[in-house]
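The chain that follows stands alone, in the form predicted alone, written as structure tokens.
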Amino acid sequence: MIVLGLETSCDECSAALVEDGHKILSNIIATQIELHKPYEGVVPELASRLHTEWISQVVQSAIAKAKISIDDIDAVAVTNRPGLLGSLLVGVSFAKGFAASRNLPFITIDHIRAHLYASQIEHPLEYPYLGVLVSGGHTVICRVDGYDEIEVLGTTIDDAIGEAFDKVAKHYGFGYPGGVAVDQLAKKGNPLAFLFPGPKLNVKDHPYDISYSGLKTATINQLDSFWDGKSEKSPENIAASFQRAAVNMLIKRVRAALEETGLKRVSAGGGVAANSYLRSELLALQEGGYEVSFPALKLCTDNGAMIAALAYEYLKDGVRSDFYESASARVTAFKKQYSK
């Protein structure tokens, strides 16, 4: 089964064909990061309104790529939530319209699960495993017993990684996009010129939740209280600094989610999951025997074959969206997203 993956949810616009899940036949990425930089962040309107002019020639270059014809994709899957309400409806009006003049099976998808289940295209895990999504809008450590069986350990109660990279970047003028500016930054820094403290949550109930609100506010606001004394305060010393907290502190809920539960196996997926000191991190997890695997970088940013790949397990299993859904741009609760 070739299916057609759609991905429009923020600034990145992607087509692309999996074959049975797992063979990448092709996937474009789009990407709107020059447009945007003069704002150092996505303007929801540029976004919608160049997801509209670019996903037919996306669409086009993918089936090109991939050396089939029209007539090969047996279904369309798209992201309708969450994310930019303009954006996602350009990609479901789309693959709705491609989907009934071809008669062929449609599907939505959440892009929050198929970040989850990003390595599993090119790195399978057996199930169950322990999933941690990190991206700019997103932090979760969750139990994964199936492609669609989620259950949320720990959320971030405020700030998602991703969020606290860009804003302390935006604030020191590190450069956009501004996760990849820090990475860059901070392997030329000292990681230990600024000792920035983790959360201080009430753990009684939600042990695995985290804040990166007040590990923002401390590197953007309370600089010198937290300088060592001695190291130049550089961006590449505040980079490393800021970095090495924000990783820390949620390398420390994976460590004690994975012993708690038992679970011998992690997976990372998201932007944030194409960070070096996160993956080197989670890497390090194999010394006590734990089996951990990432999506290829490329499948850590919002593109359409993690969508094909996981539209694939649904289809496979009977699942079909009705044409009249539509889009969301909040995070839906993760019960099971369909009924067979």
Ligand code: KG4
The other form holds:
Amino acid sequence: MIVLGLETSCDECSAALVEDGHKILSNIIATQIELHKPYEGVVPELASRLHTEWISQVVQSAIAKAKISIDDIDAVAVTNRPGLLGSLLVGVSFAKGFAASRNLPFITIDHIRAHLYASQIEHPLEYPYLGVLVSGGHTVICRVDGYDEIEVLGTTIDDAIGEAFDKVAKHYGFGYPGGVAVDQLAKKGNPLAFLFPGPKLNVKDHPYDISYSGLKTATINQLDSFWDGKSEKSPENIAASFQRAAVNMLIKRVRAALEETGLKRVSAGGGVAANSYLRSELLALQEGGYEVSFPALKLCTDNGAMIAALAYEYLKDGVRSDFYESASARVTAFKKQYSK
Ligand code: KG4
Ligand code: ZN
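Compare with the form predicted alone: the form predicted together with this ligand:
The complete assembly is shown below, putting the previous chain first.
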């Protein structure tokens, strides 16, 4: 089964063709980064307008790259939540039109679930596993019992991890997009130049919850309080110290969740799963006997392949969406998305 997967929830306009959930025939990602760069952040109205202009061409490129005919497409999948509403609507409307005109099955896909599923495309892990979703909009530690069975164990109580990377980079002028800029600078910096503390949350029933607004504030406004007193206050040292703190506080919770749930496997996904320090810290879990999986770099940030791949799982089980289904900016509850 060849599924066309569309992703337009933020600033990437992506279309992919994936065969039987695992064979990526094409995965075109047209990024709007350069067009949002002057504003140092994604401008929602601009994003949706660009998606409108680009989507048809992006889909045509995906078909050409896959070296298939349009008639070979068996189903159409599209991200419909959460994200920027205007951007989501472009993808959803295009997908509906495409599916209706060709009489194909149509299915809407949750963006967060797709990020969590992305590692399964190339390195399938046996269920259950601990899922770690780290993106620009979300930070979730969860138990994953199946592609549609996710139980949230912990989440950020304020900013997402990617948002903290982006805001720190923006404040210090490290470059845009911020996560990649911090990652690059950090490679040349001293991670102990500034010792930022982890959040002290009143955990009780929520031991795996996390917070990034304190670290963001500390890095931006209170740098001197955490300085070692001798290292240079250079971009490299700030980036490395911030990154170490941001990742270590997450890994601490991941380790605790693995120990306390008894899960033996862990899988990460989302844009921040592309971070080199986070990847190395996750791989270090293997020393404790855990199986670790994360997506290839291109499948960490937003892409249509993860949408098509997850859609295949639902479609195979006979799940379809109807054309009344619309887009939503909101995160839905993590119960089963499609009850059978
Ligand atoms: O998953 P994604 O493309 O979009 C959302 O669903 O939010 O994630 C984007 C986020 C941004 O905050 C970006 O700065 C961050 O992922 N990111 C990174 C890296 N690459 C992307 N953060 C840290 N290190 C990276 N290498
Ligand atoms: Zn995303």
